[in-house]
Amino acid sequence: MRQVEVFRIKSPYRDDMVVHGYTFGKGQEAACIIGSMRGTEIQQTYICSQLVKRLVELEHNGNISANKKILVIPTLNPYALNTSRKFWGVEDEDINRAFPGREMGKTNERIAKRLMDYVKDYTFGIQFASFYVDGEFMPHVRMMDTGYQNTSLANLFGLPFVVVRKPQPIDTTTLNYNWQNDMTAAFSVYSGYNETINEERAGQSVSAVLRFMTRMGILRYDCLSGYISHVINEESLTNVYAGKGGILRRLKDIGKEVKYGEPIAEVIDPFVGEVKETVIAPTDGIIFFQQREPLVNESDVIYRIVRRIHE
């Protein structure tokens, strides 16, 4: 393992912000793995730390293929992690809404630009990402429908689902979208947690990345096969909304099958304990996402269900 300086951002008020990466092997720039961009992505940083730990062992045992180089960048935003803020610094800007970046732009745009310049030659790009809605997902790989995506490659991670998202205007400033436009095979891996560390999901994510790199010939590693991934478009997910506000009592968890008309949650009056609403499944399917917050407001998304298509 070798520690490298990916880039440095000068600051007039405090120490420079230095983003470090860790490289394994040498030769062709094969795979770049990136962790957190936001200060709330603790799970994503932790997953990268565990991946670095495993790659140190694999490199020591000679399991990295000849002429293959791997780069792991645990975080692009150490300032936010250190100060427990979600976004970048006093500007409160989201780095993952600043790509491809500008050298003479705002700080988050300069961070994005310097990252893209540093990693542009890697064949595969993997990001441990978080979603804008707080909650728990089924582990999955997400790709943008840019015309360059390859779901067959995404299947090689061996996670339960591969989700293809038709990009909206806001998505055009994300790392995944711009990586794909630069002809890097880009994948966003979702472990289902952000501010909370979940050891089981972290281990599953590390195994998925090692499995992918083994199947692409970057590692020589005896990995388990994982899941046969189910490829879905994001449009096939049905949102389930709370009709009233109160305390959420979930009756079903992610990964569980539900049937149309089945009670899947209750909204409880927080003062008298009565059931204000029984939430009913609007379709047959599998729960893909669930709200984790104990309090919900009217019209909050509490579940997302993968619709089952009847023959």
Given for the second form:
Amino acid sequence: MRQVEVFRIKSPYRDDMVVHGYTFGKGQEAACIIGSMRGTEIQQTYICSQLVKRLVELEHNGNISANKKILVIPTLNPYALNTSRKFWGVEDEDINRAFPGREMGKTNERIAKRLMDYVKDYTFGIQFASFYVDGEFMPHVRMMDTGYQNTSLANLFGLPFVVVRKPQPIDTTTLNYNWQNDMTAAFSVYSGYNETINEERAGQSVSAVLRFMTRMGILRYDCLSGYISHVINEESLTNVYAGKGGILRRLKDIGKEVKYGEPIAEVIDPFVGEVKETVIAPTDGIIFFQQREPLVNESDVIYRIVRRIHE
Amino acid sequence: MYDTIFSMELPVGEHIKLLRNRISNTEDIKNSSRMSIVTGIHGDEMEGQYICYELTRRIENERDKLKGVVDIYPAVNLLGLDNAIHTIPKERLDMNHIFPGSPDGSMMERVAYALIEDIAGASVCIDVHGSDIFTRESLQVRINEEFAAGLMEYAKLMPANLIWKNPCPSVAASTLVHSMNCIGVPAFTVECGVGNTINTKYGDRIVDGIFNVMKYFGIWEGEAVHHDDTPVCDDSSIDFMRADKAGLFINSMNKFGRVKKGQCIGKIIDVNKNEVVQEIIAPNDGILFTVREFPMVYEGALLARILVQEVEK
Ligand SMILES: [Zn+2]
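Other form of same protein, the form predicted in complex with its partner chain, not the form predicted alone:
Everything in the complex follows now, all chains and molecules, and the chain you saw is the first one.
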């Protein structure tokens, strides 16, 4: 392992924000793995740290293929992690809305540009990402439908799901979108957690990335083959909404099968404790996403369901 | 009197609302010219709040001159305003990045959608912004490059310091004014001042401009307010001056307006070493129209914008 400085941002008072990368192997730039960009992405940072730890062992045992180089950058935003902010700096700018970045742009655009310059020659780009609302996902690999994406490669992570998202205008400023071109195949891996650490899911994400690199010939390593991924388009997920505001009581858990018409959540009156609303499953399927916040607004998405599949 | 156009229940005994103040002397809204004034998409921008008051007051003073419909939406990002936060408080999303919204999206996407539905069919829409807390802005009209040709004659009715054709490719598509232009409602943004404060001079000028626009569309029968020609520019005619170093920005300019090539706009001080680490020097003759307000800066922070040449009169 070699520690490298990817870039550094100076502060008026604080220690410099140094973004470190950790490289393994030598030669062709094969895979780059990026952890957190937001201060809420603690699980993502943790996963990368565990990946670095595993790669140290694998390198020590000679499991990195000849002429293959791996780069892991656990976080691009230590400042936000240290102050429990979501975004970068006093101006509260999202790094993952600044790609491809500009050399002479705003601070977050400069961060994005320096990162892109540093990682642009890697064949595979993997990012541990988060969703803008706090919730829990089934572990999946997400790709943007850019015309360049290759879902059969995404299957090689062996996670339960591969999700293809049709990019909205705002998505064009994310790392994933800008990474995904004819030179780099970009994947976002969602472990399902952000601000809390889930060891089991972290372990699953580390294994998925090692499995992918093994199958791409970057590692020589025996691992279980994982899942045969179910590929879904994001727009085919069925959203289940709260019809009232209140305290949310979930009756079903992530990954569980639900039947059409079955009660799957309740909204509780915050003053008198009565059930204000019983939320009914609008379809058969499996719960792919669940809201984790205990308070819900009317119209908040409580669950997203993969339709008509069974456990 | 505000009407509630749209409402959603919050968790604990409150509703979020989209409010509208409709001022009109006619019941026949459909066949009348209608102007929509929107503000409060960013919760730290206060000029719009003053404008809602002042515009209403001036209309009421000469109410018989009102021939069409004026719709005022004062607080689109209601919770942002109440918390003095630029974004939507919980998600920290910029509300001007979620248009056209969606009838079955998140709560604020539904508010955005309801707003668009309610404005649809209007003769014109003006989205009033102030600046954020980081930069001070002179009075500007900003129009999407894509729709600039059709918007120019309305933009010129505003007594602004500048009309800026702003491409902002990725973000522009998710703004209110872009969504309105896409469905055939001419829409532009005005921008001025600094966050969390009200500059009534700018506010009064914007209200003057709003009356000019009302007159143009036959909504107002009073006199137009005359103003000088406004320079028009795009990104290529602006010097963007940014911090190269972290530190404390000390502004040397006490007002907007003409600057000479070589003139000092300000400096950045390294607070640890007590030394000047960057002097911000105007690279060309021009007109200063943006200057940094918030002193703490990192590399990349916007310090000033100077208009160096006009693209057309
Ligand atoms: Zn604004």
